[in-house]
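As a starting point, one isolated chain is supplied in structure tokens, in the form predicted alone.
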Amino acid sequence: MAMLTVDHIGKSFGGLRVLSDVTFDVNEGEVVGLIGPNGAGKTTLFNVITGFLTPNHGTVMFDGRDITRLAPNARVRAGLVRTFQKSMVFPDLSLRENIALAVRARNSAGYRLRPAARELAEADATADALLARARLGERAGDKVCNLSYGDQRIVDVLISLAMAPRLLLLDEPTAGLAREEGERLIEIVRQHDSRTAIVLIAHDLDIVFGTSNRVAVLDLGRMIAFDTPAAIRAHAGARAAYLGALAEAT
């Protein structure tokens, strides 16, 4: 059974239809890429399948379980946790205080005014071996404002994976980085726990078709292909939605 089953999804907003009976499914510690024009409706289906909209039509199951209606939160308790385009750390605290307090969300301990001091340091212990793992041991006291652009990517995906997901929707998570900060932050994710699903939106092919299993190809809200990096090179409707571009891929 796959963990995530996205199936016959459609999303209309007034009469603009921006999803059309959209299919696929994700299998536990698997990578599937998600490419597609812009305007294609990849952070659409993000949002309908992380709960920030409701599908016109259509069901989203996770872990067997009917997940269409049920609350971004919810979602994440189970699971199942996105980043975003635009950065959401805060910059004004410190690396180590930017993940513990994902451990401690995590941890049901949230942000409480008064947490115990055991919660306090399990969470910062935790905060301190994902730093490490990342190679950002030596800042983490370090506020997050004062780190490269691409530093702070890869602490938006550590707060991510500090909330023990099953399955990480990364939106764009290499944008504006330097191929070998891309390539770094999904390694990151991989050496994580093998057993994390992963859905990635990214433009840069070489890095989708580097690290994916299976890939998805949206164009115009509608699912055109779904198979393997090899079979969408070859596909024509994939190669051109992008312009050749993905002939170019390596």
Ligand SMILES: Nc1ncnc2c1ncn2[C@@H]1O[C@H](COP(=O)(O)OP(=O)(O)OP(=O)(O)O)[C@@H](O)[C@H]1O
Given for the second form:
Amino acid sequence: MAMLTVDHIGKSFGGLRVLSDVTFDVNEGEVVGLIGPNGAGKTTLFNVITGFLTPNHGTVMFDGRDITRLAPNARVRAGLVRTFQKSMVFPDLSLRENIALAVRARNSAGYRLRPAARELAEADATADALLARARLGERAGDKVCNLSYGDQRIVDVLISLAMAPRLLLLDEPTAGLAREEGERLIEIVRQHDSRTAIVLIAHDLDIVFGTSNRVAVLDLGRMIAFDTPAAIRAHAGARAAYLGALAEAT
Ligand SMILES: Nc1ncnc2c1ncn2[C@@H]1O[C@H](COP(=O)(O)OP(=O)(O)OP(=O)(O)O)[C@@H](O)[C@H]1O
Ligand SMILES: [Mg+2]
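Counterpart to the form predicted alone, namely the form predicted in complex with the named molecule:
So here's everything in the complex, that chain up top.
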């Protein structure tokens, strides 16, 4: 059984139909690339999967459970975690503080005014372990705003890893990064836990095709193809949606 099943999802804003009959699935440990032109509906689909939007039609199943109407925080506790297209870090807090906050958000029902010292120490230790594995251990105490842009995007991803995802939805984490930086970011997620599934939105087709087991192509709110990278490269409709960009991404 697939970990995530998105079944015949439709979503409209007023009269504007943004998603039509979108169906796809993600297995444990799988990386699914989600591509499509600007405005295709990729972020809207993430919003439906993570509970920020309720669809007009269709269902979202996670671990065999219908979560279509479950609140976003309950989905996070179930292991469904996302990043946002725009960074959500606190730039004036340190790397360690940013990640430790996420650990605590995951572990406790809410923030306590005076958390137990042990809870804080454990969150810091988890943050330090994540930073060390991402080779940012030496910068744990630095403010995030003093990092390079690429390292800030890595902190974004570490924050979501701190929430112990079983499925991680990454909305353009590699935007603005050089190819090697983008590949390093995806590698950090892959090495974290090989069972963690990923849905990756990116416009850099080299990164998508190089890291994904399957690729889903959205165009004007429709899933026009969902297949292996090789099959997507050869898919006429997918090529047309990208006006030849796929042909260049080899
Ligand atoms: N809350 C909203 N209200 C009205 N229209 C919306 C809303 N959110 C998104 N849209 C519209 O839905 C369409 C799809 O937007 P979406 O952000 O999902 O695209 P996208 O594929 O993520 O694009 P990009 O690659 O630029 O990030 C766009 O036409 C957008 O203007
Ligand atoms: Mg988007």
